[in-house]
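Take a look at this single chain, the form predicted on its own, given in structure tokens.
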Amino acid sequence: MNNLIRASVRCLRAGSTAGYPSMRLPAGPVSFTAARLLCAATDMQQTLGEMVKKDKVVVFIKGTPAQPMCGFSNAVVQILRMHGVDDYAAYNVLDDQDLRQGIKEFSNWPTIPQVYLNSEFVGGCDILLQMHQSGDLVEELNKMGIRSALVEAEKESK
């Protein structure tokens, strides 16, 4: 119990309530539970921030790129594949309920899949599809130093 109390106090001192300045934790045993939950949520948000910064292209999908478990996730994987984007981080939200809920809160976006380019949230399947159709995705990939396979194939066919 002392370890939990110390960890909660350290977490609160580290500024876990920074995003919640008006939050007051009740006194007593419940406050430690609340502090622990707040710490866990803050830790998840920090972890997610690190995850989206780790790679140029990051997707949170249902399933894996090799075996997407929903049509929208499959569409995201196929669009990236058409552009020759094979080197990206993919996280299966079906493996971890905390990850699934955490990414929705992190992005303030209610659905999966979620796509991040250069640490920036782009959107879900519909937005990526729209970017693909308009040519905006090619531009964004170029900004990141990724050459779209579609552009290369178009050049070769001429």
Second form
Amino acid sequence: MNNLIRASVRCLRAGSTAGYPSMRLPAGPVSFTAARLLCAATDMQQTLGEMVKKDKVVVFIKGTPAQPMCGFSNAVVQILRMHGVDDYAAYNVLDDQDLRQGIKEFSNWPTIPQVYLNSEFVGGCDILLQMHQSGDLVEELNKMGIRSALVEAEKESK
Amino acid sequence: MVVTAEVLRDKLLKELEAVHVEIEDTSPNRCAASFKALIVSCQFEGKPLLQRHRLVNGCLAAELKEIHAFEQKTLTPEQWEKQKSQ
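What's the form predicted together with its partner chain like, now that we've got the form predicted on its own?
In what comes next, the whole complex appears, and the chain from above leads the way.
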């Protein structure tokens, strides 16, 4: 029961914190709207480099964590939620065509969603799902100093 | 270019020397061309998932531009045998 309540709290928090980048990124060198004005492709690549470094967990999805607009993006959001990862940066590629195209080039990856852990490209939905299933995700999060909620839940049930 | 399951299958068999390929056309469930692939190849041996997927993405680069969604599972022959016996 406790778990249920906590899960729903997490859900709410994810919805409110990981919104559009402008809410997460204060004014500064990586301000996304400012970078948009420059607009050149090379600037976009540089901006993306800063975006993936700024937060430990970064995802590029269609829609928002509160309202994913695609089943695969939703899967990524749900997996992170299951692990209790709610402090992450989510960028909505549907908001911006340059971002949508730019991240594909940046990662050399043809599809959305895309997941970055510790500035490193991890993969898309399939890879995150398989990492989740194999236990690798718990390990990767652990290396980054993030304790997966699944580990905590397992401990409690013992 | 019309991308069909056969086109993808043939390319993967040839270019990735896949020993087994299953392609499911999942387009009816979605709004545009979508496929789900199981690919078994020796070329995946010793490579982490990301590199395996990159191999597949590279092989199907032209086709992926026309495809809305592409799910993939990449196994070595050994992993494939193990999975079959489960």
